[in-house]
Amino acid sequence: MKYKSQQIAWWFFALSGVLLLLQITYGFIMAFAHLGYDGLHDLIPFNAATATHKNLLVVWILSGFMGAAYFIIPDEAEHELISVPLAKLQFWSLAIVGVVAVIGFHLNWWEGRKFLEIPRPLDYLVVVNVLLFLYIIIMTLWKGKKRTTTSLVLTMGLLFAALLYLPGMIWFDNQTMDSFFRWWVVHLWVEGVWELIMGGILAYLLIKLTGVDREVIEKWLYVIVGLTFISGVLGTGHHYYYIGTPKYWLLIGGIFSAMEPLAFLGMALFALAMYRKGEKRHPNQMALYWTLGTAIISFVGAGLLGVAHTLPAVNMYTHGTFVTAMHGHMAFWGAYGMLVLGMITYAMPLMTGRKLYTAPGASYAFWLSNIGMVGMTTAFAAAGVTQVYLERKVGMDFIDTQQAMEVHFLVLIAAAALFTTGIVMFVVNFFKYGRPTDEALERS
């Protein structure tokens, strides 16, 4: 850590750890009343509990990016942070509008759109918030030294995504149009704009931990840009396909779903490409092993799976189904949450002075979450594939295939626990590193 202003992304880190908590818990509510014990729902409903686990799952992963920038961004740019009282201002916002918009949804207060549920007042605290960081984040790439092709292209994804995050305010009173539009915020944020978060984090975190030469790294930083334009926004067509709209989605959608794997394959190989031609062994091996397994799982999540099921022919069968949720959680897990994992492994050490990485709970953490996300991965699958036949080929009733699927809901449930168990140990291990210390400041 070269500045003192960068302390400020370990409260970025820490709200991540303690949201992602609550969004591990609110997805067991979900799990156990797909088996029939719902015994919380007078107090919880299924419709709150489901809004609850998807946004936070948003928030976290924005507070972890918006973390790792104001660590990134003074070390690119060779600048303090323009304001450490303004960044403060911005984080306890940022944590007053989750925990209002979580309690709205148990109140009945929300839109009622998939991951977009936030009431509208909220909205436009959202926009505030986050014009705020990005004025704090431009300005001190403004008055730095440098502006790398790192903290650029870091820096461009963060505000396409703040200006895509206006499309969803626009309000529509036909569903389809609400819908269309909808979808540019989602889609276009994760398999758009994040992407390019993603690509600047990790060329940083792979310019650090492999001694390879920046350009060489920043190079395909181009061609993962590009392939993310280019399969990313004509691929929202496939979320277009039987809502409504010109049947011409169905042929777009199709074609560029179908390369949208190309932007995560290019990732993975970037990242072992990286790995290979590292001439150091950077004493931080854990923070490596995240950032290559971001490269990998978000192929595999993101690529792999979303292809297998975006196409127009399957999709007709498997829309809305938990095949959906297959892809879903491997994809963010993959993409973004190890990506934020990753970072924090990274960071950690330098802002505290502390080598927590050797400890075995740094290890149990990856591998147990890991291989719990695998499983759950699976579970989703073989629910999903189940729901499909008997619902929508054998045309089983809606309630009896939840019943034949609730079996599946067994092994989800013992795959999360495992996939918790290891973000536990990994959140224990970040609050053992403590605060930032001006020690490590000094030391660096």
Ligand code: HEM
Second form
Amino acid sequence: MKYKSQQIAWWFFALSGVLLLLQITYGFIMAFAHLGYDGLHDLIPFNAATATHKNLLVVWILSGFMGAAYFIIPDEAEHELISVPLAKLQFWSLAIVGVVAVIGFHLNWWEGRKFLEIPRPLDYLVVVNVLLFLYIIIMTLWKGKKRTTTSLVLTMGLLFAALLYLPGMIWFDNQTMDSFFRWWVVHLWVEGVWELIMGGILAYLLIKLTGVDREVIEKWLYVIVGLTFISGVLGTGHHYYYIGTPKYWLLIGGIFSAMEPLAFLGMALFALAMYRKGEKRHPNQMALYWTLGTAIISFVGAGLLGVAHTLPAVNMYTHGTFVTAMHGHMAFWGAYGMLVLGMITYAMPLMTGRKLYTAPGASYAFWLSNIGMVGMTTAFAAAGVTQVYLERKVGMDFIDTQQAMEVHFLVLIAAAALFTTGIVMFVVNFFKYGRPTDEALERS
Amino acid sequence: MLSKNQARTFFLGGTVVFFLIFLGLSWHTLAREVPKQTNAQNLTESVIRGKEIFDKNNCMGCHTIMGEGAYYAPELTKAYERKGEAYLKTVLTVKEPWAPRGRKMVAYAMSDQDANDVIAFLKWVGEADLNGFPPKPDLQSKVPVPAK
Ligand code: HEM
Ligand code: HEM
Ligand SMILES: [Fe+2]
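Please give the other form, namely the form predicted together with protoporphyrin IX containing FE (HEM), since only the form predicted on its own has been shown so far.
Below is the whole assembly, all chains and molecules, this chain first.
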């Protein structure tokens, strides 16, 4: 690590880890409720659990992205962050807004819009927080010696992600319009601008871990993010099939969303090719595992499992069933969860100066969480397919169908236990690693 | 071979072109088609209040509506048609968690007025043209009927 201000990233990574554990806890509450054990109903009704699960997911990923940016931008721009106290302020305000939002969900204080449940007054605070973050990042880049493609793509992704939050804050009387713009946030985030962030972080990690020439890596980075937008922007149409919008979206959404896996395939091939090409054997092998892992699992979870239900004829039956939940879990995990954990794994030895590259359990954390997630995805798939056939195709009643699906939630909980063991090991490892120290700074 | 400059042009050009097409289509959808398809003229004060109540209580945190939401409780797009007004009214106004088949709903104990507004909203949603969603069960007729 070259710049002292990069140390601020540790706080964001720590917040990420803690919120991930909390997110998982609410996942269990919901899984048990699906099994019929809803003892917490009066305290934490299902809608409070689900709002918490989804929002904590978004916040821990964003916190990870912010930490990654605070770590990467000084390194790439060759300049200290313009202000560490401001970054600290930004950190604490993020943490406080997050905590207040979660408490609010338990007191019926929210907006009932999936993934965007944070109530309006807090939305404004989120905006201020993100503006402060962007100010620090962009000014650092501005004052820096270098503006690399990697840092520009990353910053562009972060900037667009902030802009796209705004359409989600407008109130519409018409449910269809409400939903239309909800997708400008949710879809254009995960299948658009977040892929820029992913591409940027992935490129940075590959440059560091494989030693392949920056020019080669950054050229392919442009191709991948180009594919992302060419397919993903009109691909938004796969959410406009059945919400009261015109039929031409069936054609446009179908064609362009079916091309979306290309960008993820691009990331996977790109990472594997650079890994083969690289001459350097970086000692941080676990970081390499997570980096290659995110590139591959995102292709499976987002690309393959996304395309599985993206054609209008299929989506007619799977729309709003556990098939969606199956895809949602593996896509978020593969593309963004593993990416954040990979960034943390890369940064920790550099921040703390401990060359303990394979801490006990680091490898178990990787394998258990991934095997667990594959199991969870399979359980959701079984539940989803059952639901589609019984409820949508045969016309069985909702509750009868849910009862027929219960066994799959037992499997879900078993797989989730494996997953959770892996995550707990990861987070424990993180805190055991220690805090950043000035001794870790490289003298130049 | 592709140069870095060409790759950058591909990215920037593609982004701008496809984003502009998307904006144009979105404008057409929202300004021209959605009002027709969703019968925007029927968005009465009661329907709008109903949506507000639906939103404020995060009903989407258990149910789906137009196929969006959570998967803990039934799809509500056609709830008005399926269950009728009287049934919905009971569900919304009872003071104990509604759980006829074991799975509990939050007891909202709504006032008459609030319940009517939510029902008006559900009725409006049910009348929107969703391009055929929710689908008719296409295998129902193939299920063998057991002999007595
Ligand atoms: C990392 C990338 C991705 C993530 C994190 C992700 C995540 C999600 C999530 C959470 C949902 C549910 C959203 C909601 O109901 O509010 C969803 C829906 C959907 N996703 Fe993705 N997705 C990704 C990429 C893709 C790709 C590449 C495709 C297609 C090729 C795809 C196809 C779909 C479809 C068709 C739905 C709608 C399901 C429905 O009708 O219920 N996704 N995705
Ligand atoms: C112990 C681990 C977990 C369990 C038991 C679990 C369980 C669940 C359950 C039961 C639902 C609700 C489905 C419904 O609406 O009825 C859900 C939703 C969701 N969870 Fe998890 N989850 C876990 C971890 C995760 C992780 C690690 C991620 C992301 C990386 C994640 C992302 C999501 C998303 C995106 C949804 C919304 C899906 C949709 O509505 O289509 N979950 N989860
Ligand atoms: Fe999408």
